[in-house]
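First, one chain by itself: the form predicted alone, in structure tokens.
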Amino acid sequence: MSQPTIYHIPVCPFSQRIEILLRLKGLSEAVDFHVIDITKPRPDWLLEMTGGTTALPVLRDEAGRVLKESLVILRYVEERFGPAPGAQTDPMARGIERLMITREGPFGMAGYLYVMNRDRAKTGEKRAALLDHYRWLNDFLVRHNPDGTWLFDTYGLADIVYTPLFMRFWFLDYYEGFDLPQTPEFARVTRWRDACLEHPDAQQVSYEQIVKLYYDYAVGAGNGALPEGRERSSFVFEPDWPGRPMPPRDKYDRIASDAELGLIAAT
């Protein structure tokens, strides 16, 4: 192995963070990316490498050493390939950056729990929980850079960490009709989110791709699990997503069939 390899899930937001950072540094070719099919059991060689854990991404360096967790791998990239552009170098700015990043886990979880919910009576509760996180982010941005676009003057590590989550939340737009309220309390975070979505180094995935591949999440089945009555996951490699129709939006009423989702190859 001549350079590090990252093993990851297709359209994985945590892997995309690393791809964005490498592209921002002009080092997209410095790491090999190897896709793992999550619709099948993890291969034995991968489980042996990870010590039995199934979470991805995982990085293996040229010496065979292994790192897990996307935030840890981002730090590895920073320290191996240089601090700029990316993480802040001033100690106080780095502390502010890290503080904002501590909220990414609960923020992402709120969005995934929202899309996976199939109880209409709980929809308002899930929406409110996500908006609470957006409200915190808005206040944080107003406190540290009220008139800017990013957390600091340029697109950096904290922005990179959140960008893939904003993109995955396209599934909330499609399946839940969710968007940020156009009110002053969300104005700053809306400006930030929209700029993150449009950043040229963060275009590894598309709206259509997210909506199609994450259909199973919208009906309560995540990480390659099969929804009731289905035989193929929406994450299958073939037929590939560009040739599939857009999924139905009525997630609370039924689960679409394999054929309706275009998951059965034409014969």
Contents of the next structure:
There are 2 protein chains.
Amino acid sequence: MSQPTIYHIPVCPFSQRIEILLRLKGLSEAVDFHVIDITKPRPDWLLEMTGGTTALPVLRDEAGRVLKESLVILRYVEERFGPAPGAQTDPMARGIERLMITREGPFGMAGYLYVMNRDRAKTGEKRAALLDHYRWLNDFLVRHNPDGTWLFDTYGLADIVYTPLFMRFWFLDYYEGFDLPQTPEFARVTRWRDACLEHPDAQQVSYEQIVKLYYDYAVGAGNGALPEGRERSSFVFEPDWPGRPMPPRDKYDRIASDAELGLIAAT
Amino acid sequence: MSQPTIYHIPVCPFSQRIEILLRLKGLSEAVDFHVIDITKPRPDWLLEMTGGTTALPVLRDEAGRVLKESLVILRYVEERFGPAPGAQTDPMARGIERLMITREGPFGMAGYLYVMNRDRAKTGEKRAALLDHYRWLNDFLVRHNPDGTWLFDTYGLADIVYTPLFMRFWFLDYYEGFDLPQTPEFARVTRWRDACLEHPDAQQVSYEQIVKLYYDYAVGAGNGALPEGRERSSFVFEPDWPGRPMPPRDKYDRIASDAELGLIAAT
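Target state, the form predicted in complex with another copy of the chain; input state, the form predicted alone:
So here's everything in the complex, that chain up top.
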């Protein structure tokens, strides 16, 4: 290999961050991306590379050295390939950016727990937990850039970190009918999120793709695990998602079959 | 103010990191440290500065801008004052360093939960949880620097991040009789920890100080909260810790009184 390779699952939000950052730098070709089929056991060569852990994404450099963890890989790309145009250079601004990024883990987790829940009695608390994070983000933006769009004047690292999560949360729009309340306390974060969703360097995935691929999450099965009664994961490569129908939304009542989801290849 | 100030609780492990890093850079005077008495309600000026949150440490720069979160502040100091002698500059080495640092939160939490537990039936599981983290650290060091002392050739950021936690865990030595098993699976991390404890730039706190100040944690009361039957916290400034006796170790059976802990000033 003559350049780093990132191994990731299909439409992985954590590697989309890297793709966005590379595009902003004009370096989309500087890193190879290799999709791992998570509907099958991890291949031996991958486990050997990671020292046995199955978590993705993983970055391997030209010398065979390996990094894990989305934000660790993001900083590697930042440091190795130099700053993107408009990137913050002031240590305090970079600190504020880092502080905002500290929330991304709990924020992402809240959205995933919300979509995976199938107990109607718990839907309200899952929604409330996610809204708490949005409220925190709103307050943070109001504090640091009340009248702007991004955290700072240009689309930067903190914006990049959250953008792929906003896109994954399309599964909440589709399966839960979730959107941000149109109230003043969410106005700033709504403006930010909407701009992130439309940023021209962040169009690696689509609404339809997320909704179809993440169907299994909506019925409680993550990371390529099979929901009850199913033989094929919604993350299979074939049939590919563009040829499949939109999944049913009634995630609380039943689990759709392989056939209904268009997961059975024509013979 | 002509330079940044860090507001922190007494013997705070998270601000000790900053002190160690500054000493390594030869810049111990570049940041002021202001101790907050956590046995009293937070002063209004502090709450105003933080936007209402009580978590410490907090850094305020000359322009009045505020940062929170230990690792965010550490990176600010790193970027603002330039690299320490021997600091890693290769992006992959810095990535490996960051990867090791991702474990510090769960590692620290495991030690605090262990010392705060007063249910003998749960001591075994608390100990096992902490040992899992030490095992992970051992494997990490074996993978990246099997024959050395630190993560790399010189005492650097990852070593700095863990050193103050190893020192706080003196409370586990004293109140729980905990030490690392002398077995091969912990040999590498034991060598590292022992060297961290003895590093000349990391001698801001002592065993006796930690054991006396953290007595309340050992009986289940954190962050300046008062244990049952007590009127004064083990974190009070007066009488200062050097004049107090060593606390009793029988944390599972009873809570020592203010008088026994030497917390009542002579009149």
